[in-house]
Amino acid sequence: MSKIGVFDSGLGGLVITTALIKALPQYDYLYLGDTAHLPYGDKTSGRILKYTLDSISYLIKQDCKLIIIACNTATSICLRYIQQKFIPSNAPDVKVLGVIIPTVEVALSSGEKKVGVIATQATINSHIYQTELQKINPNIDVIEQATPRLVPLIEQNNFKEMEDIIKQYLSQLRGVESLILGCTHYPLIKEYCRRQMPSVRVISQDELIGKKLKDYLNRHPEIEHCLTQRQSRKFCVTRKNIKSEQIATQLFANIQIEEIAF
């Protein structure tokens, strides 16, 4: 079967993957969340790209034809280099994608001047939501802030905590017209953010993903005719975690997560 694999640090992208399912249940998909390293925010480019190949090759070896990178972190470090060197060298047939260049279409469709980003260390350090969203409009002013404390959170599935953090973050991003969750965990805590900010957009890439990819598949048909229908789902992780594990069970009744070496 060929299937669309979607990988993440950990199971928030599991939040991603259910957005794919609603918007195109016929696929066979693969989840692989690499939870035995998260967070991936801060660890080095070095390791954050060893990570992502291994895991990377993992999907490929499991005749994943498309593979969507759902991790904002290895997305900004990894994917030029991912689509540029590594998949035409090994697994030419095989096509690779991020979640950060449709989240900057979206937020540049309503013509606000003033954007904010959350996201991990690495991703804010990296200024790749700054460097796509100036691309196309030179104007925009781009204010990052990073929120490291919120991933751990999350996939201890802490949310008591959360509310105070996350209005402790926000309070840097005075004046934004919109907000970008720049991370895969963060739709988790999307309500949370519109409760601390009700007046600004707040884009959520769960929201925006399955049309993406629904379009995208729309206008690659040779990609499209590759995938099997069989709605099959395998769901699987490089370390277990009961806490996180509730989370997954929230978001897909019955999951049956499998722990892979590789």
The other form holds:
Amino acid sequence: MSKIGVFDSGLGGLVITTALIKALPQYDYLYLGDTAHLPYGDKTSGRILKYTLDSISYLIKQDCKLIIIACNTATSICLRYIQQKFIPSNAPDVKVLGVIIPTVEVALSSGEKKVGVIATQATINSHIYQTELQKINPNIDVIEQATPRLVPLIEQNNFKEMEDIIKQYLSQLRGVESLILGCTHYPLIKEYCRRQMPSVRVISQDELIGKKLKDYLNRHPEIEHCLTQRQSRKFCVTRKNIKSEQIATQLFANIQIEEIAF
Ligand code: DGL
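Alright, leaving the form predicted on its own aside, put up the form predicted together with ligand DGL.
Up next: the whole complex, starting with the chain shown before.
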């Protein structure tokens, strides 16, 4: 079977997987959350690259022919290296895509002049959103805000404390016309953000990724033809954790999560 692999540092990427399956249910999916090393957002680039390469290698061995790096942190640090160096010499028949370029395209589609980004510390330090947005529109004003307290609260399913913390973070982004939620976990808090910023266009990756991948596969029949269509789904993590599995159960009823070791 030639599957679509979806990789994230944790279980937040399941939200992205749900969106992909909804848009493209016919394909076979293998999800991998590197929960043993979560969070990536506070790690060095070297560590993030090592963990991401281990995970991508696993997905390749499991016959994934198209891999989506749902993790913004891994995309910002590793995608270019993976596409330009790792894949050509290790698995030239595999395509690896990230989530940042599709998000940037949507962010630029409405002509706003001031865009906010919230993401992990590593993603913000990379300035990838600012770079990619300004590559296409050099006049756009980008305000980047690291939001390191959010992922641990989301992974612990602790939504009680969340609203105040989101309020504090978003108060740093006054005047933005749109807000990019630049982290796999943030679709789970998009409604809190919309409540805090009712006049701002909140861009949530779960709402764009299905359509973007569909368009991509239409434009690349040579990749689409490699994918099998048996509607299988498999979910793996590198370390099981009861709290985050509660989130997984909310997203996929009867989800079975397997712990794997590389
Ligand atoms: N998956 C990460 C991202 O999208 C967030 C969690 C982490 O820090 O590993 O940036």
